[in-house]
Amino acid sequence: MAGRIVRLDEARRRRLKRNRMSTPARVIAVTSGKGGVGKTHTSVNLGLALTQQGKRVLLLDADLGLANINIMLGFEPAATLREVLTKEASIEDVIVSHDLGFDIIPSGSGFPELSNLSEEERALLVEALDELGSNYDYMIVDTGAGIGSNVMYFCTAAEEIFVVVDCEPTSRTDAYALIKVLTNNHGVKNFSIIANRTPRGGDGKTTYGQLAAACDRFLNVSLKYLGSISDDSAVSEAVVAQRPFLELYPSTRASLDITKIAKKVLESEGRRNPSGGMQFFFKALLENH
């Protein structure tokens, strides 16, 4: 059964407008070189895992024009980023709260004009997001797949980039292409890798090692192995139920894996870039493009 989604009450809307930056949220872009590798599942379940660790989490569906988070969680948003960009709604009108404790900014689906934002639209988006202030500890940006302009836009602005790959050769090849473009065209040098759908008995390090070897040979980048998520039937069952697998099956292998990844993310908080966070995100969104 899909989760209960509610729009923010008036008190929370006022707080969102009033609060300004004090402690910047940690902005993480979750991306992939190709579709179908479980990027959005990773984003949603990582967000839930961080919520379960007591963190305030905002999920931003940045797959503009092909929104996935609302489909995965089984709700139809009353308003999306499309309405923010057309000035029909404020960002406070768009944010919804999931009953599991995290908030979501949904995107529009089936609107090809969102796939390539204009400079004016990007500036409007930055202004809208800036109003969120210090209400969150983490903003997880679920980007589109591939090397399109919006993917580059959000990845280059984020404090950290998590690249999701699986064991398929095409996944590694496309992940390498994504990293190459971000490095050569946008100067991004640091990436964290999550190996998804790891076969039973594996730990994802083989997939990571193959990708790292290609990057070491041809690119001047730093790759970090963040962890793996097991190939688990519980994930497919959760997809049908339109709920996070971490909620429905907290003891299954995939859930234990995403919890380990979340704890690893938390452990690295002390090594954050002091110029990162939401302030950096907003500034970079304007300056990098």
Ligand SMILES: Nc1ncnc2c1ncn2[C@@H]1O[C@H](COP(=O)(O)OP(=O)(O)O)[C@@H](O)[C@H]1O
The other form holds:
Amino acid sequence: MAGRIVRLDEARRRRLKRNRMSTPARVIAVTSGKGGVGKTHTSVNLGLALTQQGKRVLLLDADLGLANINIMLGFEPAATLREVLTKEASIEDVIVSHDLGFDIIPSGSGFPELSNLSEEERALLVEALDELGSNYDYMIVDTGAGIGSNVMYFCTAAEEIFVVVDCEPTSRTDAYALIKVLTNNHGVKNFSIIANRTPRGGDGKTTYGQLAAACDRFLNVSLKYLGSISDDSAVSEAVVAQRPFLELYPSTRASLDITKIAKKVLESEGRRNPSGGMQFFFKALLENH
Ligand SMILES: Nc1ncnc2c1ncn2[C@@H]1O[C@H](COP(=O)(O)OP(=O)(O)O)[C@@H](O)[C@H]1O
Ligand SMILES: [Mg+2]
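If the structure you just shared is the form predicted on its own, then what does the corresponding form predicted in complex with this ligand look like?
Every chain and every other molecule in the complex is listed next, the one we just looked at coming first.
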């Protein structure tokens, strides 16, 4: 049942190079303070929801943790960005295409620790990723949790940051700590909050309200409520099947919720920051430190 993943064929590879200069992709980092709150599910299913709305989506698996996108979708990456750095693979070798219509840059254990890259490796990675140019409308970056250096790099380079919190108090305090570091140390001012695993009849607005109250009081940031995703057994069933829950159970509560979030994301397309785009993201990612 799991992921039917194919490498890009010749025509796609050629198109990838040709499409370098058009509208820049919207780059969204999906992150959290605490691990295991639902970042990867959110990234994959939001990616699918946007694909279903006709958008060209690239998922970048930027988490070094265990619950990688490739594991969730049941495939073994043939190459990762690590091989791009060692010149054993090109970026076109690394990108895979899922049968549901979106593309993935997988991670596995092959995602490089950005803080350890040499100048030459950074330049190589920027050049390789720059080639992707404007082939996509959205790039969703599934980051790790917490305030490690890779997470900070991805969040500061992205155009928008979606912070996933669940209803546990530790998730909220860790989200607060993450937001505090991003704003105080890196000048990030805007965050969108997704409340995950809300109980039946519950509403993520309570979780959001508590987080927003703390941020309002102590930090100079703007927190937007993007929506909630219900706690839903379909989510773990989808993990077993290694397919997105939105595909397997399109009318389950979590799927309706993520579709609603995707709609809100699409509605805000007109309010984008003009300095966005993938080129900007990769340059900022590798040059800012
Ligand atoms: N909305 C949800 N309903 C039920 N279980 C969920 C939900 N979201 C996440 N989970 C559970 O939490 C686990 C961790 O989710 P995951 O997306 O891998 O988190 P992260 O990427 O933040 O580490 C999943 O395997 C799933 O079992
Ligand atoms: Mg994850």
